[in-house]
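One chain follows as structure tokens, the form predicted alone.
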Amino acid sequence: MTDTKSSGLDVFAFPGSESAANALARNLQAPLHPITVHRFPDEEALVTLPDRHDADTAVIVCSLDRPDAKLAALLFAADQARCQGINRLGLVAPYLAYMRQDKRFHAGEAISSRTFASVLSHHFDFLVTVDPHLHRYSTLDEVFTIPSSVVSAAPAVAEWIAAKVERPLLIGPDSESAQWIEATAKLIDAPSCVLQKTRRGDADVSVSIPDIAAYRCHTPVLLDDIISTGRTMAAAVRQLVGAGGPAPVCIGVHAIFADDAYRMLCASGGGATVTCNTIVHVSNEIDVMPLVAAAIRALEQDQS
């Protein structure tokens, strides 16, 4: 008797991304399977997938924060999924790394975004991610050779703000964020503005707050796609608090929080600090997995 695969979709959870994978599987009403990674004393990885799963299409959920420690094991998992009969394999990377280095800023620098995209394109058939850090690329199609879907967290963020914040004033960290901030504000009919930022180093940032005197009765909501060092938000919080306004709410899509960033931001005098569940963190309150599930369904319909 020949063992045949079903036409459904399975979800594989890479270590560290179990909560996102579980939420995604619930939204897709799909089976969830764990991936295990054993580290030998020399840091080589032994990757194991469950030996029985029924679908011929699957996604591996792996958020690619701190990517260097994950990449080799992720590729081993992808190849093993193929060996076990998965014909169409997608990568759900709620956070997608290495998109910032999109040009050679100084002689001799590697353009890591292109190399990273090439490697992932070779091992996967499609990609779904949330708000990647794109600057000079207009779409992921410029670097990925597989179908990709970019999910905007704005609807989920806007829904959270509408439910939790009274009279919000949305504030973006810099001019590059203006379009995203305005789109989010429009969803809940809230005013918005952006900061003027000067960066002198990775952890040396100053900001100037625009004139918001007309919004004194509003609660400032500082929004950014990535909270990494947290210096920009902390500087803005201190200025807003010093001006005598309400304690700002800080929201980030991706909770990188390098080193002591979260503690430092919480100590800056603001109100709540909240992030989406693209990277596991204690601040996760905004669930974007229903949006990711919808993107996967749309990709599957396009391929059917």
The other form holds:
There are 2 protein chains.
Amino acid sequence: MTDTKSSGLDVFAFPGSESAANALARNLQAPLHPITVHRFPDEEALVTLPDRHDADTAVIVCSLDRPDAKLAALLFAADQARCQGINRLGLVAPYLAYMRQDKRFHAGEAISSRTFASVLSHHFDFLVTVDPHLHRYSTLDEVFTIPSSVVSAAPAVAEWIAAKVERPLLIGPDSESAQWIEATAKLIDAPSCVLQKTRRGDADVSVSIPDIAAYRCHTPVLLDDIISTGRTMAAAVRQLVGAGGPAPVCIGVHAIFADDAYRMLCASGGGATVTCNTIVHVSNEIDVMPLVAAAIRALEQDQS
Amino acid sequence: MTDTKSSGLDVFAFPGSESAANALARNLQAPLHPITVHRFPDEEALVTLPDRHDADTAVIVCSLDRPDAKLAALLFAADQARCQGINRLGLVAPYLAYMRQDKRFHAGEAISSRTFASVLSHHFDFLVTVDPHLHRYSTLDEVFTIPSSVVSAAPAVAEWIAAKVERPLLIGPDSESAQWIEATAKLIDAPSCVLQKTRRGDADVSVSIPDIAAYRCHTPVLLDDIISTGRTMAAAVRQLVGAGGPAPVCIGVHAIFADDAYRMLCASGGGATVTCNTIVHVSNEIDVMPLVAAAIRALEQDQS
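Now the other one: the form predicted together with a further copy of the same chain, given that the block above is the form predicted alone.
Following is the full complex, with the preceding chain placed first.
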């Protein structure tokens, strides 16, 4: 390290988030540094940051799917970044975990979102994320004590649909998503509607399709923020195909795809299954990193 | 929960540490409560504490082998305990992770022990652990900001050896362990010595046995604080057996046993392989929970 610091922002890539970090660094024209995590036989992590940078402000890009396996190493990386003289450290978590656990649904349950946000707030100075799944919180400020910037994937998703799908009809998974689906549809002047969903367990979901007879000439586009077990989307695909309509396109912002969810969804009879590059996955086709870069630039301008 | 609180201490068992928690609660004559961790398909953890207790002071028993997989859920449990009105919350980590990463061995390496201790210090009021593997720190106070009590397994180990091994010769793994091995040997008036160890990698270790001709009628007892890959101990077993001596007994305080280490060690030609109950394992034979209970009682007396 040198004593003279550049005024720019450096990008550090946490293992697993290299491609998002790479795209982000390219958009920001920022230096990119890899973080390495070595696993000892006892499963402890040894985290190493490259020492040859002169960053004063930096972001660590770490998508927080499968969060428990990453948390300790991410905190080690953050503290090491401080030791290397980084004064302002942001977390870019294209996917942010634990935000759905915002309430004690049964006595004795931990409200994990609060603890998770508190730990991250303690180790970073700001947060940038894409479409966090908020139910009862209206903003991240209710749980994070650091400034955060929430990027909407909608413009990138809408642009992809407009370019690739003829006469799209956007279909959301449930009434909660109505506002988001409508806003996305509006960007490309497309019609939209939402499914009625009944959830009986983590992976046991049934859906009913609204009357879409008026849109017989449209291509259904099933759109959800997270595809986790994929059951909701697969159930919707089967109903749409069963009703004799065209094979729907499936779009998720965040490609969690638990266990065999992707294979199962692909086998359900739909058309393409497409996701944003917030969680690295073979289905990533929609690049949201230009939007993330713009959010970081805006945060930095507010700061200066 | 009621408004009237008992003045005693309750014991909460983190998943995987049930048997240690059970033994501890029995020794303390304290109420025992299970913590449950449900894994969602997306690998997030849902942590639940029983709500029907009136504890004011409590400990969570969580052995921190394979630490990264446990850290998030442990912090959720700690915060939930606070929400339930527990005012004084201790962590009983019979095995404490990350203490060996106490130095930057190469540029850019995170000093994980500092971050790990800082996060735990932030969520608990005191810490009780058994024989942490400290190199360059002389006490846990160098990294923990909360009071800690370090339990030595030596009395329980010595007692087991005295009861089970005829004419034991205690053999430590390296010069660093000499003081600990001598102290343990002294408790039962046994002779002791240490191996010379050369480590070339995580799992590549060679040892040389000192001249033990004078102890031909003794049973060698190989004693280490942590058995992780088991390579050191297996190499020592093979040398002792190869030199025509009796099959040595292998004792470890902490039964990490990475991958196939236990099978490999058992196959190396030694006698019994025995560990303390700090990490649950089929080889656990030495109960250190009475010592842990005594340490907690002493901490609580200091407090009152």
